[in-house]
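Shown here is one chain on its own, the form predicted alone, set out as structure tokens.
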Amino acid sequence: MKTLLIKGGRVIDPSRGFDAQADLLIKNGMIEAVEKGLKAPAGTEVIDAEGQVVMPGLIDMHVHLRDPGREYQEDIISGAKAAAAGGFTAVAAMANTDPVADDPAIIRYVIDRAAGAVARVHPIGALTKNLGGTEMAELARMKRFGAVAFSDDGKPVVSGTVMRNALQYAGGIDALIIAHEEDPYLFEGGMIHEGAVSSVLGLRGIPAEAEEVMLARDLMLLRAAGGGRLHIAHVSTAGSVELLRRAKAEGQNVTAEAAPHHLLLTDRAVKNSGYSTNTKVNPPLRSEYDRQALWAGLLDGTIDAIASDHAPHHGDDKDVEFDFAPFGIAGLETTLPLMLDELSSGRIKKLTLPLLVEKMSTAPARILGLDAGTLQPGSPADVTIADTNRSFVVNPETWHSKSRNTPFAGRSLSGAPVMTIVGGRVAMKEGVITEQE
């Protein structure tokens, strides 16, 4: 494995409060040193990062890779390539595959398949058998085989008894539960956010309460469990942000994430796009009030992480009437450019680059318990290099993902990843994926 010396970049490492121009030396797949004026040992490959940002490898803690079972939409290898192209060194793959990742054999399959991938893929096991919501899956065994968390994401756990038991059990084995908060009865038949836009368009709405009542229940169950760790996926409403803020103030062990599409778009995107099915997502794009509340929660620490909720679909599946299209946006290759562009725009006054890095690297690593999210010497050399001034146009036709479903196609952005290094090996350089040797 080559020794790499990254010279002259702005090195940001939120794990230890480091933000300065410095060099970074990688040797034997590990971070060897981070300081100014490092000399290159003989045979070292020198990477000029002047004017660029060097950060701990980004981690997307919420992706759907469809493998096994629906590999025509995405698979572990193509998803890892899309991740590396987007600046992510690691992803956590949800369990709603076919068959469902609800036993150690599927967890082992994901890990073995990912051994040949250009980015790290960490499996998330199902919380209940076959995502049925009635019988808890074998969490302890799946954890021993490598599952980093447990979730029925894509479906809520409707039974309060099952969720309470799961939180209590997970607390005993130090396992993380990721909750998809949705009351199916309030959600039933909904297409977009319930509000003025849904009324004008004549589409059945999904009320904010569909998310909030389930979140309130699970926070109560977490408190009653007296232990356990709960993470809330794709928070989308102002009410949810306030519930989380109160829970954290009480000292509850809860974390949360927001997705770029909820931070950047509202339900008006459905109308303005002419009912494009690429704006159909679950939870739905909400109101401007909700969007602003998400940013406030991100800035004050109520929301811990940014995750893409990468949900790839084949073009034929999306090219139908709005009512019949599946929910989901493919986001691995747009998340970092979208966030860098929002930073450069100055629209969010308190948003800083170190904060973005923390939300996309250090925090996800901490929540999932990964040995990542840091440039501390002695750590695995997972590194992302980005150019905050690089012009970037969202062009799905050039993606490494198998899917093209995005509402951001054609958007011009400022900021893009230029290199992704995984375990000391260059996985992506200037958009080109380097295959495993």
Second form
Amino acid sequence: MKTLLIKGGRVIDPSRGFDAQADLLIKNGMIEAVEKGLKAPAGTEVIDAEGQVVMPGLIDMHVHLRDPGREYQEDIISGAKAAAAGGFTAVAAMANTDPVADDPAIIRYVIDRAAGAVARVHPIGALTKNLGGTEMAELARMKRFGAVAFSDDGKPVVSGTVMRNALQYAGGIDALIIAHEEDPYLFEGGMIHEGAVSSVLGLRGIPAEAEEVMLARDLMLLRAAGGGRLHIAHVSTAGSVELLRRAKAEGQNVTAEAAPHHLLLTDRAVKNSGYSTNTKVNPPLRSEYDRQALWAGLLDGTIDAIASDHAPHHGDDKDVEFDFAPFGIAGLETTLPLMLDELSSGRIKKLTLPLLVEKMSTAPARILGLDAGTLQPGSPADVTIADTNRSFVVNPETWHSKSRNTPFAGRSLSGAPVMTIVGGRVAMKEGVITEQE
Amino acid sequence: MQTLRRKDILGLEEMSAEEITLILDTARSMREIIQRKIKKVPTLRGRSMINLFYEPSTRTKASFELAQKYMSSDPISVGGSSSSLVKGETLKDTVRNLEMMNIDCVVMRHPVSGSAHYLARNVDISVINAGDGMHEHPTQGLLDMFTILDKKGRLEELKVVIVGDIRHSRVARSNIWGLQKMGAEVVVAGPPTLMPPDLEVFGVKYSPQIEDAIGDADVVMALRLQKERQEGGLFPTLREYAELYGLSPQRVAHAKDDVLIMHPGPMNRGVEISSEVADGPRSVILEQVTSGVAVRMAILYLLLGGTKEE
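Follow the form predicted alone with the form predicted in complex with its partner chain, if you could.
First the chain shown before, then all remaining chains and molecules of the complex.
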């Protein structure tokens, strides 16, 4: 493995409160040194990062890679390429595959497949068998095989008893539970956010309370469980942000993530696109009020992480009438550019690069308990380099993902990843993926 | 004569008052044709059309077919159960195949909101929305306006009360947009559970009590109440609904003498409207049906025939 010297970039490492121009030396797949004016030992490949940003590798803690079972939408190999292309060195893959990742054998399969992938893929195990919401899956055994968290994501855990037991049990083995908050009765047949837009378009609404009542329940159950760690997936409403803010103020062991589409779009996108199914996602694109609340939550620490909820779907499946299309947006190759663009636009006043790195690398690593999210010498050399001035137009046809479903196609963005280094190996350079030998 | 400068008729929300006026004016001359003994003009001779009905319909389907035939075009109607939808063919494939048979226009009714928009994006020919889910039913809105205009001589400053399940009604949406564009005031009445969330977006007033709304109304329109709304828990029973919101003779007695009673059909007699009212002297429910053919002829003419000599 080559020794790499990344020279002259702005190095941002929130794990150590570091933000300065510096060089970064990578040797034997590990971070060797982060200092100014480092000399390149003989045989070192020097990477000029002047005018660019050097960060600990970004981690997308919420993706769906469809593998095993629906490889025509995505697989572990293509998903990892999409991750590297988007500046992510690691992703955490949800369990709603076919078969469901509710057994150590499936966890093992994901890890074996991921060994040949260009980015790290951490499996998330199912919380209940077959996502059925009734019987607990083998959490400890899956954890031993490498599962980093447990979730029925895509489906809520409807039974309060099952959730309470799971939180209690998980607390005993220090396992993280990721909750998809949705009351199925309030959701019932919903298509988009319930409000003025759903009323005008005649689409069944998904009220904000469908998320909030379930979140409130789980926060109460977490308190009652007296232990356990709970992470809330794709927070989408102002009410949820408020519930989380209060829970954190009380000292509850809860973390949360928001998705870029919820931070950047509202339900008006459904109308403006003439019912484009690429705007159909669950939780739905909410109101401007909710969107503003998500940013406030992100800035004040109520929301810990940004995660794409990458949900790839084949073009054929999305190219149908609105009600018949599946929910989901593919986000691995747009998340970082969208965030960098938002930063450079100045629309969000208190948004800074260190804050973005915290939300996209440091925090996800901490929440999932990964040895990542830092440029501390001695750590695995997972590094992302981005150019905040690079402009481009989102074109899904050039993606490495197998899917193309995005509401952001055609958007001009400023800011893009230029290099992704995974364990000291260059996985992506200028948009080109370097395959594993 | 002027034509509509648009490819499709998808809804009244996106249509201007000028366009609506043009359609209503044209419909007047079309009605004259229907009243002739020989109800046929050559205007759309050689034009072919497909009526795709993915939902059952008697009135709208017959009305479109007659309009098409009175104008000498060649329509074919395809119903949901006999179509390839049941064989799993996508809407896009179905219509692209039909398009290759050189048709000029598709009229579609579909249970999913937004389907007409989806179809219009995917084909080059004209799409006429004959009702998409809970979204819009623009030709119904137009024929209702035509009927009111015919009876009242104007639409401006009329008060129109729409009673019932506004939330799930495409007829209500098209009427709300169209009537307000033409200067009428629209009030909706019915149980709060049958009102769309954020009702203000439509610019209408809401009256929970039907009596409060009806007193000075020029038009009262009852909407069909679907049984599944009761099963969905939005109100307790049909008889309680009839008691609170049904158009009964006692209720209508409080209205103005020249109030128009309307219903888009099909009616649930004894639920949202009683037979005495539906068949009474103030009812124009059957005139609505005649208007339907005239309005649809006007739309077909303005979309497809306007460039030719009549």
